[in-house]
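Let's start with one chain on its own, the form predicted alone, as structure tokens.
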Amino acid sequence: MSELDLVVKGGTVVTAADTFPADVGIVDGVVVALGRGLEGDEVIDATGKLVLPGGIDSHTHIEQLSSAGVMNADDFHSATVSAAFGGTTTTMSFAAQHRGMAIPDVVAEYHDRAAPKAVIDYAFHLIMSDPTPEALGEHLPAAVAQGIPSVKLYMTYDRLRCTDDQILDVLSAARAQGALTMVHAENHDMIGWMSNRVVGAGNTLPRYHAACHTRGAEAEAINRVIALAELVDAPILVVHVSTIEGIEEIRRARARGLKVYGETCPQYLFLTADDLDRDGLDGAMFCCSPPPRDEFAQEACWAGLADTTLSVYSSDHSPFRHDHTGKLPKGTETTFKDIANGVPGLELRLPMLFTHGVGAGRMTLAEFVRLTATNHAEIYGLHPRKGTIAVGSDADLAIWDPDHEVTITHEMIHDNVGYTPFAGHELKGWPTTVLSRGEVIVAGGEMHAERGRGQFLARGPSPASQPLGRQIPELDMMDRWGTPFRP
């Protein structure tokens, strides 16, 4: 019997840092080797194939509730058996908080939903609406000690948007805690005066959503929330940049030295405005906040990834179905106002990127990789247990054929959505088999993990989660006057 309990043999391995041809020997669902030659009890043929980490998703909504009381159409069993279908192993989702709950039964209601149904392995992000003393001071310690370092703010949607000293009270309670705090930025008020008129007017179709979450918007938000950071010294990540004018944003910060980070997703890189302009509501399929934009926007974001300035790459799956149960909770009446927001992408996040990225030239097989896995790894505290192929690292692998060719449609997808945003798109390169913590969970189109086989990752602080310790002038006077006040 070799020492090896599988080895992947063959393949074209690739990191974030380098691309070579090695075999990966495993031992108890965990990388002991790679070179060549090896030999194992079972061996996968990876000839002529590339061997990736399993991607990160950091940015997904799955079984959550939204404010306006619609559940998402995925529950932690379809969603993750999506995800693993298009090379993902890894999903990090929200436990939200609405107004009135406690923290503490909000997790452990998500632990309830996650942990007999998903099929690869799990984190957590908060969702914080209601910062009271309690919350701050209490709650978010113990989840941070649980292994949830990292919580999300709405600066929009009346039913879970923060107050600008709400905003100021979280980032210095995450800073406190070494946790990293995420943001929705959109000016509510911006937004809201458009849209009170547009539909005042009789102007009720989902295109009007695109006009009146404004470009604007996004970016004055984005500037507000950098302001109000850098007053209490605490790191940022800005979820789903969509703009121009939102990553110059982050981009001039960065240059300043903040630790400002940046996220985008596929439909900012495939969908524009024109894709609400459908037939009746058909439009709504493709409504999500921030709205996909241009042309012209799409190509800052390509950017964006290229020049760092954007971090990560993630799906913000918000599965709905489109029918009165999700994005149509009006039926025919229903007006873009009341849309359930989001769209769904947790399965094609990576093979939309891996043509349209690696195959039309746009980013190399490494930069891919840092963009799908090894920085979520790192900035949400995953790595190198996740994120990579190293020896001491977990054995999540997808196997990809570079030269597979699929054109997407409805069908294939295996979430609870009913449809997808990008069918239509002929892509090259396909995870073929994937596996997670060792085992092989698809292969030949088939599906061979078990509910409830998906840990949880309890993460610690990251170093993108940590303080720059900057001097900041008016601390610094209060420093000077003898008044307390640091955050």
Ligand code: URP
The other form holds:
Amino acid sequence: MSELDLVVKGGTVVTAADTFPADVGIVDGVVVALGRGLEGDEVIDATGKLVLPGGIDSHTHIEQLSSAGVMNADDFHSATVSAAFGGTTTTMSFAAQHRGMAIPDVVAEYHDRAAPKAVIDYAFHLIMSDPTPEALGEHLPAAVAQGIPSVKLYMTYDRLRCTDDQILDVLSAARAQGALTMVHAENHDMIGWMSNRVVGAGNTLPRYHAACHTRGAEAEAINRVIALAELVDAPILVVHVSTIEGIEEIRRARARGLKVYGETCPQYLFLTADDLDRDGLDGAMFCCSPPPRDEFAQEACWAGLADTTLSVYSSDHSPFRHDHTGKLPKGTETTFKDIANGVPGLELRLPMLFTHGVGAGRMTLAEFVRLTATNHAEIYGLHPRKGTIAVGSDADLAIWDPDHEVTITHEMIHDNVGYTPFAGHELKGWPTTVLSRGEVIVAGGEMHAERGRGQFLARGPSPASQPLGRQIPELDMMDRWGTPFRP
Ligand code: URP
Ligand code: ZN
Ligand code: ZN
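Take the protein just shown as the form predicted alone and give its structure as the form predicted together with the named molecule.
Shown next: the complete complex, the earlier chain at its head.
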């Protein structure tokens, strides 16, 4: 008997800091040794392969009621199976409060959905659409105490959006708990005004979705929420950033020292508005908010990832079938305003970036690991258990064959969506063997994990989610006048 349960032998280990040849020794699902010549009860030969931390996808919608009240096509089984095949070993999805719902009930319901089905480990963020005093004063702190120290707010969507004063309330409450606020930043009225006029003139095709979600709607909302966050000294993470202008707002805020983080997604690197311009309602398969833009915006997103203005690359997996159960709630009568928003991307997030990022020389392997795993763990409070390969971290490993070539078809994807927006891409580099807590869950193109083996990850507040503790001049003024005001 060896002291090690399992050794991943002879591969090249990649972390956010280094790329080096090493064996990985595992006991009880945890990495206990990195070195040469390790021996174990079982051995996986990784000669010629790259050994990366499993991906963390910190923005996914799984078994969730959408902004329009439509249920996602993926449940926690199909979504996590799909994630695993693409080299992702942790998902973070939303427990979504729609108006009138009590957050404790919402959280309990999402636990019930996930626990019997997930094959990889998972965490939750809250979505808050109804920030009542009880929700802010009791339910949010309780959710944070139960391991959910992040909350997403919407500045658009009729059924979910918060007003600016509600946003300030949530930012203050989140700050008090050391929780991070994620923001879907688009100007609701700009989009609505454009959309109503366009539909009123008889233009209903999916391509108008891209035109009506203007670049300015994103930039204005990002600018506004940064101002709101600065007023109460609350860190924010702007999700799914798609525009040059939006990235500039975040870059400026970061240059001023604010804790403003940004995220982009495959659809903003690999799709454009032209993808929505298809026959009939086919463009609906590419409708997401914000929409894909143009090649200049794609370049800006690459540059934002390169200079760390954008810290995380997530899928925003938002799975809807291209039929009346999902994308087209009114069948052939569906206008672009009714189309369920979002595109699938859990499985292809990493392979797409590997080919077009690492393979194309746009980023190093270490940067790839940072953007797909380590930064997610650090920002959302999972580090160092997840997102790295280090002594003491979970043995969540994706063993990549850098020479494995694949042409993407929707038939090869394991989600329940029935299409992929990335069909036809020729990729080189693929996670051929995937381990979760030391257990081989994907090998030889087969899934080996039992339903429900995935564990809920209770997270703690992270350094990224702590306020700066900056002086706020207006509040100092009031202090001097003897009328202290603390947000
Ligand atoms: O279009 C999108 N992104 N749909 C998913 C919901 C959201 O806004 O993240
Ligand atoms: Zn969103
Ligand atoms: Zn989303």
